[in-house]
Structures are given as structure tokens and as C-alpha cells.
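This document starts with one chain, in the form predicted on its own, laid out as C-alpha cells.
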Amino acid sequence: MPELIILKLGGSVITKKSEEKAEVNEENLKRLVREIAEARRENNFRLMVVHGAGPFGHVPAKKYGLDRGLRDDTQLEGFSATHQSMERLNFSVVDFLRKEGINAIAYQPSTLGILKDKGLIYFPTEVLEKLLDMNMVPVAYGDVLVDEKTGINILSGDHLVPYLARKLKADRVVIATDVHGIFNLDPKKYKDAELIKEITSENVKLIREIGTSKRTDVTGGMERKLNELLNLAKYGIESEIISALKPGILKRALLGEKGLGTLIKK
């Protein structure tokens, strides 16, 4: 069976999240499909991305405060609008990888998916396991979804890949943001900030201070995208953490090549 990668297309470099404008970074986006267009057409790999939100999600929950859970039915338009969005988002990032000849499919989280406290408890996966083997790339995203607990909240792209991961038994996971990796400090903060190679539970003390964004995110930012990663790694499955914003790094990094951004592994 050919190997299986979930890719994670963070919504900082899809979007144009710094302007907290929910339109699509074209230039971005045409590049990062190109450069996946081009991976698999020189290795057949297995391909299932997962990609973020940007301000098409986190601008409307925000607004509806979809992460504290249902207290009103006004969420309740929030819970719609906020998946309308996304599902435009959505489309244009299928629309982008069926033009570079990439037999992409939407895949709806909201419809599929329970939350218990904000945890994903139910997600089936027997029809992603079947569009696998037929070599499809379903590409899901972060999404609203029912939460036994508070009614309603936020599925995090970043907490559907490592469920996908274990559930789909995948063979590797990367990550593609907006920095080169995984840093001692935040590296938009201080000049002398060191790119951490790999990490695991061991050295994970070594990160003093995570950045968190100062854009509206409702989904928790790079900590829990690290703790999401680390525990991942329990099952053996690695995860690196690379830039899309320097061409042909996911390309490489879907091809095999390692040490691209910060390794995070057992």
C-alpha cells in the first residue's frame, strides 16, 4: 500500500489572515497545489490534506463566541454562517487542486463529527478509507460542530490531523505554516531566537515562550498545535512542522525529505 500522508494547510498561508480579510491567498495557494500537484506525480503517495481556517472561521466565531459553547440561539446563525464560510474556503481550495489535475473532494466535518468539551470523539472514517484507495484526496478543514457538553464548538484543524492520523494509520503527517518551525522563543518577538530541529516529550522543555498569534484565533495557536503533535508521536507517527511560505519546502517535505523545519517524533 502506497504511503499515506495527511497534510495540514495552515490557514495563516491559504488566507489573508494578517489583514483578517476572509479572502484567498491565490499566489499562495497556486503554488503550495502546484508544488503537491508535482510531488505526486513523481512518487504515488497517498494524500489527505486537512487545511485551517484564517479569518473565514475565526472572524464569524469569534463573533458568535462558537468557542464558549451554545448560551443563545443567536449562536446559532453563528454555527451556520460560520460553516458557510468555511465552506467557500473550502471550495476554492479543491477548485485549485482539481485544476492542477488532482481528483480533490470536499470532505464536511460539521455533518460527521461529535465534540465532547471541545475533544473530537466521533468521526467515522470508513468512507475516507475508501476514497484513499481509490487514490482521491479528500480535504476536510477545521469546522463548528455539536459538542455533547456545550452544545456547540470548534473542531481545530490542528486536533482533526492527529485524530485522522491515528485513526487512518498514517504514515506521516507535515505541517505547513507560516514560520519556519518550532522556535526557543517566539521568533516574531526576538532576533536570537533558535529553530528547534526535533522535539520530542524529552527536550520540549527547551521552548520557553510559544507565540501566540495576535490575530483573532479561536482555536488555541501553535501550544496546542505542539501538544496535539507530541502526543501523536506516542503512536509513531512524526510530524514536521515546515514553511510554505519559502517555494518548494512542501515539496520536498511530501517527497521524504526531513530536517525541512522542526521534526516532532517520539
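In this text, the rigid core denotes the largest set of C-alpha atoms whose superposition between the two forms falls within 1.5 Å. Residue numbers count along the first chain shown, from 1. Keep in mind that what you see is a predicted model, and the values were worked out from it rather than measured. Compared with the form predicted together with another copy of the chain:
Superposed on the core, the two forms barely differ at Glu257: its CA moves less than 2 Å between the two forms.
Core-superposed comparison between the two forms: the C-alpha position of Glu19 differs by no less than 2 Å.
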Given for the second form:
Number of protein chains: 2
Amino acid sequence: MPELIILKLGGSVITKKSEEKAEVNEENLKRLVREIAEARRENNFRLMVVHGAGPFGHVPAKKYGLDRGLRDDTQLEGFSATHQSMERLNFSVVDFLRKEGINAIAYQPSTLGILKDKGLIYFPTEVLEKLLDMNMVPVAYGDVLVDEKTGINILSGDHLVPYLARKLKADRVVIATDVHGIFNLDPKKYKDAELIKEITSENVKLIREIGTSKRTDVTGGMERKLNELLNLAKYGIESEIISALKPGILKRALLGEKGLGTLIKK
Amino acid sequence: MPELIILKLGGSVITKKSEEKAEVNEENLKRLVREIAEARRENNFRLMVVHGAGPFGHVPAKKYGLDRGLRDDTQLEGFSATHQSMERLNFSVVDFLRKEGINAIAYQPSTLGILKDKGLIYFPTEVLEKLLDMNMVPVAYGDVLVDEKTGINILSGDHLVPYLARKLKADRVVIATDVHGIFNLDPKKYKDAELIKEITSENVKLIREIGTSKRTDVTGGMERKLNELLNLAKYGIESEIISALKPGILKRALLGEKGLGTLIKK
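Having displayed the form predicted on its own, please output the structure of the form predicted together with another copy of the chain.
And the full complex, kicking off with our chain again.
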């Protein structure tokens, strides 16, 4: 069976940052799907894509307070609105992939997943495995899900990716973001900030100490994401956080090159 | 728990008949969602909608021969294309429902169902039941599914409806079509054709004998649909085939009125 890669496309990469209008970043998306298509022509691998939300998800989810769970029934309108908005983004991503000759298919998480206090506790993958085996490219996304504790809640793409990687026994995870990787200091504040090439459960303590001493969140809001990827690494599945903004990087990462960003390993 | 109704919206009702262009029949759809919204305001019931395909599904499915199963890999492009086209129709149906204030949410069958030689053998409904209980209106549709025997195949809405009705223990099924119901003779050929008010496993034999003697398919291509609904009636779940083209009928049917078309009962 060919290698299985799970690719996360960051919401900030494939959408335009705006509070008023949810728009696809067509320029980025076009280039990224071309890189994916080129990599798939050069190498035979199974691929699952999970994309983020950007304003398509964040704006309506915030408006209806979906991250606080279901407190009153007006939020059901928000459930409906937020999912529909994410479906619109997903439709575009699938369309762009299809235009590059990739047999992509939407993969709606809210149809089948159940959260408990924001963590996935149920997500059957029988069909997903069959789709991947027949070389289809399922395209999932951050979504609003039923939550056993809070009624409904947000499933982020960053939570879905490591969950699926472990369940599907993926060979590798690639996280395409709007940064080069994880730095030892916040690169926006410190000129001497350096990209960390590798993070393991060992060196992460040291990295955190440096950050704490300089009173900065070194992981740049990536704390939860990093913890989930470190946990995934324990099971032998490596992931690399790379820049999706620099042309060519995604393709090289999909083809197996390492050291392009920050590698998270055991 | 309020009554659960499963409503089938026929593809021929919500789309325009065309081989070239797949278009929503906005006039019909607008009226039908208004009738649904009015009925829901007058009465409290849980609702699941399943809609057909019209040219959105039939044209690409036929082009790629999807009903013959997976014979070569070019059909995977057809899988991708047909699902994407159905998703476009589904997005519109959900949008129209949302405009009438209904908390509708897309419900993608191909994410979770598995066929075996065109018959559903697996379709987990854990999430679906929770969505219905919180009074969301899931909107499923005819789709392309993984098939354990033939690779992929078509799941028709007419097959999904009785399957779900039985699994979810629905109280009633309403089938909104472009005909008034089932006639004793083909109404297009015979002027004396009469609408059959009730079909049971008993009188269906007589109806078929009349049809056979006049060399006509009395069920007007509804044979498989009728058989599935008769089977459903055995489990105590009645369904009624009604006209979605005559204004007001759908609303009355949702509100519990019987005898509007053809009732299929035990």
C-alpha cells in the first residue's frame, strides 16, 4: 500500500484575512493544489487533506459563541450557518483540486464525529479508509460537531489531523501554515529568534524555558497544536510544520524532503 | 419526543429537466421550503429531508457509468464529479431552507455509508439521531457511495429514505413527487386511470394483475420504490406519495392529513 500522508492546509493560507467578508485566497490555493498535483504525478502516495476555516468558520462561530457550547437554541442557527459557510469553503478547495486532475471528494466531519468537551471521542473511518485505498483524496475541514458534554462545539482541523493520523496509521503529517515553523523566540519581537529544526519531547522543555525567561509564548499560539503533534510522535508518526507561502516547499515536503520547517519527532 | 417525519423531495421537483445544464427549480423549491416552514411553525415535529438528484446526479453518473460499478479508474473522476455536483444541489436546498428560518444542515451520505451491490449495509446514525433530537433538520441526498461488491455505486434517495425510516423508527414518511400518487393504469395512456388511495401488501397483487392485463407498468417506474415502502409498512411505518407540484399539499401532509395521494400501509 502506498505511503499515506495527511496534509493540513491552514485556514490563514487558503482564505483572505477579513472580519467582514469570507473569501478564498485563490492565488495561494491555485499554487498549492498545483504543487500537490505535481507531487502526486512524481510519486505515488495516498493523500488526505484537512483544511482550516479562516473567516469562513471563525466569524460565524464567534458571532454565535459556538466555542462556549450550546447555551440557548439561537445557537442552532449558528450551527447551521457556520457549517454552511465551511461547506462553501470546502466546495472551493475540492473544486481547485479537481481542476488539477485530482479525484478529490468532500468529507464532512459533522456527519459522523462526536466530541466530548471539545475532544473527539467518536469518528468512524470505515468509509474513509476505503476512499483512501481507492486513491480518492478526501478533503475534510474544521467544522461544528455534536458534543456530548456541551451540546455542540468546534472541531478544529488541528485536532482532527493528529486524531486521524493515529487512527489511520498515517506515515507522515504535513502542516502547511503561514509561518516557517516554530521559533525559539517570537520572531515578530526578537531579531535573534531562530527557527527550531526539530522538536522532541526532550528538547521542548528547554525551548519552553527560554520562552518563559523572555516572557513570551514561543510557540506563537501553537501550544495545543504542538502538544498534539508531540503526542502523535510518541506513536512513531512524524509531522513537519512548513510554510505554505513560500513556493515549492509544500511539493518538496510531500515528496519526502525533511528539514524544510520544524520537524516534530519522537 | 416529537413525531419524526422523513421527507423525500423528488429530484424532478427541485431541479429543471435538462441534459445540458443542471439547474435548481427555484420556484418550486421556494414554495416547498415555505410550506415546510409553515408546517413547522404550526406543529412541533422532528424532520429529516432527503432529496433526489435530477440532472445534478443523473447526467454525470450516466456519463461515467457509475451504476455499473467501478470498472476502470477513470470512473474515480466520475465519483468526484458526481458527488461535487450533488453537493452543489444540496448546498442550494440547505440555503433555501435556511432562508425560511429552518436550522438545516447538509448531511453527506458518502462520508459514512457503505453499499453492497447497491443495497445499504452500513450507515451509522449516532450523529444523525443527536442532530434530530436537538431539532436540527439534516438534509441528505442521493449520492455515490463505496460499494463492497462493485467498488462504487449509486445510493438513490428512494433507497435511503426507507432505510433511515426503519433505523430511526420514523413515525411517517412523505414522498413529494411530480405525480399525484400511484394510478391503477398509466394515466398518460389511459383516460380511465384512477388514483389508488391506499396500497397494502394485499391489494397490490390485484393492482399488478390489472396492469399486466393491459400490458403496462402501473407503478410508472415506481416498482422498486413501492416495494421498499411496502416492506417499510410491514414494520408499521406508513408512507404517502403526494404531489409536490400542487401548492399546499406538502404542508397538509406534514401536518398529518392523509388521503392526499397514495398511502402505503400495512
